[in-house]
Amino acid sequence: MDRVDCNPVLLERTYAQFPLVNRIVSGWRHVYVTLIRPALPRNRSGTILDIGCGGGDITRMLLRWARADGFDVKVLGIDPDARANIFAVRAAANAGIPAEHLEFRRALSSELVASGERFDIVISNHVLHHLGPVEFPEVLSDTESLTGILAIHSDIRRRRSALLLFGLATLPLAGSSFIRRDGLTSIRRSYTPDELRRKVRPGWHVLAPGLYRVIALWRPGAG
């Protein structure tokens, strides 16, 4: 789906199917409850940045959960792919989400750093395994510059059983979108906890919440 010449119909279906798949496999509700919610400021408005947000389904979920818990928060989702940005903006509008609560931009994390922007919480979902050897440390460095309280890069934990289970579970989606094919590729490209620990910048911590997830976590000044 990252190819510029990929089938646009299949791409739209992929973005549309992400909410279902991510609710099942990404574990963001647990991450929100255990890490994000305790870190959100309660005495002022808070801000969350979602790097590489794709179609924006997790961006929208985080906003919904935070506001349901009484937080005054604004969420920004960024992605360099114009097709993802168009879908995310349209999905937010269709959901009736006010622009003062949720914004999507076609942008890179480095552009936000250059403009001096800062956010309380910075997150990404399934982005790390897409990054090359130069991009990986750059995105972590950008994250450090952008984060005020907590950064969470959540990704797939590579395991053979993950390939088998995901392959079987997504058989009904085969041919209707890029979910199955790209998902299996992503699992193969993802990290084990030990691999990620060796790759992250100093000061980052790696968590393994469950059999199939891995998280790179950073808190400013935590050491």
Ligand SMILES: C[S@@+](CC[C@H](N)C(=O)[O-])C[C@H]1O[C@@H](n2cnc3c(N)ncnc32)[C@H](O)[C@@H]1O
Contents of the next structure:
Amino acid sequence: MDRVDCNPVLLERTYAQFPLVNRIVSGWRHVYVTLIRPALPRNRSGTILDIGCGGGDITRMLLRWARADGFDVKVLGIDPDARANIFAVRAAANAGIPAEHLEFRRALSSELVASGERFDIVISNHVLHHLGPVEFPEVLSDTESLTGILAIHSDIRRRRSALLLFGLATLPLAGSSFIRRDGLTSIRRSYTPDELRRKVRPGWHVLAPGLYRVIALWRPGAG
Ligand SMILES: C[S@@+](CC[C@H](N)C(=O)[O-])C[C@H]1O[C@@H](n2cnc3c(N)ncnc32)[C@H](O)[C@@H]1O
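Having gone through the form predicted on its own, I am curious about the other one (the form predicted together with the named molecule); can you provide its structure?
Following is the full complex, with the preceding chain placed first.
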């Protein structure tokens, strides 16, 4: 799906199937309840940034949960891929989400750093394993510059049983989108907790919630 010349119908279906897959495998409700909700400011408006937001389903979910909990929060999703941005903008409009609560931009984290933007919470989902050896430390360094309270980069944990289970669970989707093929490639490319610990910049912590997730977490000044 990263190829510019990939089949647009399959790509559209891939974005459309992300919410289902993310809901089953990515554990964001738990991350929201245990890490994000306690960190969001209650006495002023808050901001959340989702880096590499793709079709924006996690971006929309975080907004919905935070507002349901009474937070006055604004969420921004960025992705350098124009097709992801178009899908995310359209999905938000179809869901009737007001633009003052949710925005999607075609951008890299480095562009937000260059324009001096800051957010209370910075997150990403399934982005770390996409990043090459140069991009990885750059995105973490950008995240440090952009984060006021807490940063969470969550990803798949590489393990053999993840490949097996994901392969079996997504058999019904085979051929209808890029979910199965790209998902299996992503699991192969992803990190074990120890690999991620060796890769993150100083000051970052690596968590390994459940059997199939890794999280790189950073709090300004926490060391
Ligand atoms: C597997 S998708 C995940 C999308 C979304 N976060 C989700 O979980 O459904 C990875 C996304 O990361 C984006 N991406 C890749 N490199 C990036 C970078 N350096 N900065 C920001 N986003 C990037 C890609 O364009 C792609 O949309």
